[in-house]
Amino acid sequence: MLRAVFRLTATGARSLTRSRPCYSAPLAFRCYSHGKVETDEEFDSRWVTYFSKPDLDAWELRKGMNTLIGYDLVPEPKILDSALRACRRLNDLASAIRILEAVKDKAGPHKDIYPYLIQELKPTLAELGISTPEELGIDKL
């Protein structure tokens, strides 16, 4: 009895002295975008494409310039244009406002794109009879 006793604990104190192999998995490599990569003139056709639709209603409106303000950066004049007309063909001056307020807030703190696209959009706003958000004076609350 006493050697079987010896011997479980002798089996146990081995067991537990015994180093265990390490495995390591090799590190894996993920792709996560297997399609091509979209173009800047493809970008810009697709949001230009995506204003203009003529069904596009006002939640629509709302949504795409959400994801579109949530790129990493400021939309060109071209899709900002088209926004802005589809903003008057749904007679809705306070997104137009606030999609101007939100691409002065995107270009942060580089105060010369903001002013380029105030000039680059000047004709668009002047034939739409929409005021810039400095015109209006609400930039200053």
Second form
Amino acid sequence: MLRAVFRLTATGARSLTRSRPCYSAPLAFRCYSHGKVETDEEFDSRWVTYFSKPDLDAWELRKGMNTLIGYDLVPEPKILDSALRACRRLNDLASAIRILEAVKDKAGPHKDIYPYLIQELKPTLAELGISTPEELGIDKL
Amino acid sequence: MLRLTTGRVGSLLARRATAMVPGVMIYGGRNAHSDMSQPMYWDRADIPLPDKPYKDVLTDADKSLKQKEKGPWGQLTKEEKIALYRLSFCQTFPEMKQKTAEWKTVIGGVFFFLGFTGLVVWWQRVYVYPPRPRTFEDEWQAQQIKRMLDMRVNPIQGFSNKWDYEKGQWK
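Please give the other form, namely the form predicted together with the partner chain, since only the form predicted on its own has been shown so far.
Next comes the full complex, and the chain you just saw is listed first.
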């Protein structure tokens, strides 16, 4: 029980900054006494697989997205790509835009994460025809 | 002046009664949420996709827009995309994260009640407190100090030590 108090959230380190050389993200670290530690790649691929399910329904999309946003991390572009494609399969543009807003909010004070995400997602956004909140002007009050 | 403060207090109480869940914005009127057994809509930063879309009842224009949504999204205009967003969601993230002026009401309410308490204490002092004991009078206090010095209270390091007995004054 005491260990739980000192447990560092591995997810805090799992931001996409590991793809950029200029940041040094601390290694994911959980004080388990037993049990396997899930690597960042395993986490990412698990979520990409989740959203890639061809017959994903609207509830599963919402549940997945809300759970993902509940974690202490900003999702990798590939997870978001998979989620946006799921929105396309469900014909839900509003949710796609909402997802972009949500990850921008998740980045919090780190203002350079969101532009990086958009840059990485540009091909997908162009392919699917998703406008960013900035392009629609709803990022301002 | 009094009516202003009661109004502020009244609004503070009303707000406290309805906005019990932190971080949740109650859309529409205060009576909008009546059936909590149905999926509900929230504007929450940590639940970006709520259980149901904001607008359930779609007009014909909305329905045709929804049909168009099934095609390529590149063909939708900006206004149509915004309209689709607003069908599903009430507030955008910047709108829901707006700062309110609630803190002014809170501080005002705090000061108001502090002031009221001050008035209560004042009334108590006038009508409830017993008469002040004699021992507070300056003359009594002087005589008390003289008695303590005569008794040599704490003569080594304490009270009487600080009195210069030759000169008859404090050291």
